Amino acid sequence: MSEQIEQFHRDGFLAIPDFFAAEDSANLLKRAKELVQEFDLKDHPRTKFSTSRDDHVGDDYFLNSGDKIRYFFETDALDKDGNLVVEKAVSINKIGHALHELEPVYREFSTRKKLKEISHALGYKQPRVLQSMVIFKNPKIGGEVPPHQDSTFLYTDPPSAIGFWFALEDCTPENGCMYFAPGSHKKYPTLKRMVRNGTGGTKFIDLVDNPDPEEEYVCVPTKAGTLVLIHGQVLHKSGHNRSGKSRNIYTFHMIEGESPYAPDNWLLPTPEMPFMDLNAVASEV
């Protein structure tokens, strides 16, 4: 693990194959499409989702949802009145953003002890899980992710994001598989944040003068039961799906508990759901 550990903190990125078991991914999957079913259409507001600073998220189901379970609309999915051109089993781009706490499936497998022994691994010695998310990538109209940090959206000081992230299914360049720029994060700090505007919404703050760098990037296809850890620093993306095969994944993201938590980021704890103490809840397993 010394030597993974090693090339996590030179890359900025380290994908582990065979972390997980086949069943894990079938459960994770089933349960997913099973509460996008269940899900209620009348009285949702129909939020879609995307990570371009031009077309983010800022309305109130978006907002309140850290301590909730909520379905966020792919762009491609809705037409200009709100109307699913497309069955709403294949509509969703993400679930979120505290399947970690209220759902069994997802809270048990989040909170296993070989989780916390990466997250101390890693030097975290106070690490606290604060969201989580199904990411689906649907055929045909699977939504680009442009290139950022999730130090953006997860702002701590020093900053201290990592995302864990878990292929339930085999992500390949034609379904809109991960690019990493390597070492990217040794190179920048927060380029920019996500905070929540003080008129409501939500706006990005640049943080340099130039925001949006110019990097190489790597393909990192991954077979299912891959884990990817994701340093919050580092310079990633993925493409559309375009293809006739759904990459859906389970991800979630962690800080530091010592590091202060930017109380204008979009995601606040409450006091019902504070952020999940992994070093707390951690199984025997």
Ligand SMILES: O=C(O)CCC(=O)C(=O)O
Second form
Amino acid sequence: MSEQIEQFHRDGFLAIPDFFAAEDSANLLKRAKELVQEFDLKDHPRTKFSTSRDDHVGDDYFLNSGDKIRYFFETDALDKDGNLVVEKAVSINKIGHALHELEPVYREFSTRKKLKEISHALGYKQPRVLQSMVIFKNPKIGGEVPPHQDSTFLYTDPPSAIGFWFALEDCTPENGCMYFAPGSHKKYPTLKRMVRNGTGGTKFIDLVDNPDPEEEYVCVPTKAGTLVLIHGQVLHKSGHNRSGKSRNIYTFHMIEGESPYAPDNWLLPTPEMPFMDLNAVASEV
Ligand SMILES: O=C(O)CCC(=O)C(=O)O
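Beyond the form predicted on its own, can we have the form predicted in complex with the named molecule?
The complete assembly is shown below, putting the previous chain first.
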């Protein structure tokens, strides 16, 4: 593990193949698909998800999803009047953001002892788990994720966010695998922040003069069962899924409980759901 942790600190990301079983992928995917099937489209806000600058503004449905299970559409799933133009089953870009708390199969998976052990190997003293998502990239419609750093969305001082990203299916250049700019976490501080704007929406604040630097990205295909650790400052992105094969993943984020959490971050703990304390809830085996 220590060599892998060194690699993580060098590159800003680390892929660990065969981290979980095919049965885990099957169970997590099954539940994700059931959730999409079960949720009621009627009166559902037509909220799309994109990490770019212009979305979310005025979006309560998004801002209040940190302790709930909510559904966010693909950009191309809706017409300009908000009508669904594809099958509901492939219309969702992601489900978020409290699967790790509210969905038993996701909770069991997210609180395994070996994740706590990894958190300690990464240097966390008080690992907190938050912002869990299933990210779907359905065939043909699965959208791209533009370059970003995760600390933009989960800002602590000092920075402490790390993404835990689990490939539930094979991820390839054709179906929208991850791309990383190796070492970019050492080259740049947090470049921008997405904050609550005080009037019910969010805005981006640039923290440096050039918050969108040009970088060389490497493609990182991953087999189902792979865990990828993503440093909060490493620039990463993923492409469209133009192929006929889905690329579905589960992810959550971790922050250090001892590092002050910015109160204007989009996701805030609630009295009913403080951030999950992995030391306290991780399984014994
Ligand atoms: O799964 C993806 O395509 C993007 C995930 C990502 O960028 C993230 O979780 O920060």
